[in-house]
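As structure tokens, one chain now follows by itself in the form predicted alone.
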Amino acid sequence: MRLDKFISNNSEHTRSQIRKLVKAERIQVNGELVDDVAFKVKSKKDLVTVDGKPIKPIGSVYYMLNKPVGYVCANDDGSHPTVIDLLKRTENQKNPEESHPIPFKDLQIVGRLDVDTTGLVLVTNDGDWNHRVTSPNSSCKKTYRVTLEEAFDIKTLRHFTHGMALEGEKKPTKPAAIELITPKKLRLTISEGKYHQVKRMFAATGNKVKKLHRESIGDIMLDPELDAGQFRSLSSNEVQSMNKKHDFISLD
């Protein structure tokens, strides 16, 4: 891997920092100064340091977040702010002792949630496992407590339940399970991620949504350590439950 890359993706050096660096004799690779931002590393047996500090290959990283309303799932959003800026805030991180140097020029939203929406968001640099949560092959569930405007009807459950039509779909929803808290609030758990999908569901049988929570992804719940805006790493055990093969049950 070129020098130049090696140190921008493992660092928060930009390409053009990184080309000063090296005019300024302040990179070493194994002790040697380097005069190329094209030289060649070897990530497993290079040493690279910049002042002398060595950069170290990051990996890949899996974190947890559990978002507030107002904030949107994007890198860059010109009228809002993001979640990537809630994980630049180290003050907002967990743990941060146990964790790596964070690679946001790489980050990858996993699951995302509208502005107005809150609860778990996952966020990583690992495209792989991000496709295997994300995919509709997946039928990874997703599990939302939400607060309505109307008392639910339960006459309206078979419609979560055996799936219903929404305008603009040529598909119906696949089934749901509802778990009823209060007349105005429930937990809905779904196996897949149409745009909108909680919001329109309920629409559709005349009713509206108030709050909307992500609590879970797949069998990772949202830690309820973490305050709104707060983030940690995801355990190893947690990173490898998302391997597998979701089977999703209706509860009718």
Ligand code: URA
The other form holds:
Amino acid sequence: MRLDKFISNNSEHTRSQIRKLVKAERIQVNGELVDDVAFKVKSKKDLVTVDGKPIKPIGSVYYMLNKPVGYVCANDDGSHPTVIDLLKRTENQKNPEESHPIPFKDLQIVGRLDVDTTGLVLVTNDGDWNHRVTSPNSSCKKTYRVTLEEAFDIKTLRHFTHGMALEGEKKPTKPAAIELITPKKLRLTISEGKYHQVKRMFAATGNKVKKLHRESIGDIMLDPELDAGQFRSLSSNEVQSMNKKHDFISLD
Ligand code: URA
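Counterpart to the form predicted alone, namely the form predicted together with the named molecule:
Then the entire complex follows, led off by the chain already shown.
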């Protein structure tokens, strides 16, 4: 891999900064100064340093975050703070002692939430893993705690469990599961992620979502130890749990 790609992948230095660092003779490979940003580095074998500090391959990272209201699921946004801004604040990290540098430039948000939705957001730099979780074919289940404006009308249950037409969508929704908590509070589990899906499903049955909170994605549950705005790395079991096939929600 080229030296500039290796350093930019594994640190906060941009390619143009790396060019300047090379010119300023601040970069070494195995103790030797390099004068070419295209120098070929063997990422597992070579020791690359900037100002004497080693740049180590970061590899794949996976985080869960408890999203508060008011943050958007985007890498950059002109008008709102983003969930990536939350990761930039070290005081939000639940276990900083276990942490490695966060590759901010490469982070992807795994399934977005609306600005007014709270709860579980997954973030990674592993594009294949992101695809496995979010691909329409994966049928990965997502569970939301929903607070409604009106009491849930049990006559509409069948629309949720058997699928309903949503405006602008060619196909009906896939079977969903509902668990009533109180007349106006319930858990909804869906296995797809159409735009504003939960709000649109309740709107289609004449109700309105007042509050929406994501509790889980697949087998990954939002850690109750995380306050709003806090994040932690996923355990290897949590990461691996997304590699298995997801069960479908049955019609019964
Ligand atoms: N469905 C919605 O309507 N909004 C969300 O944020 C997530 C799912």
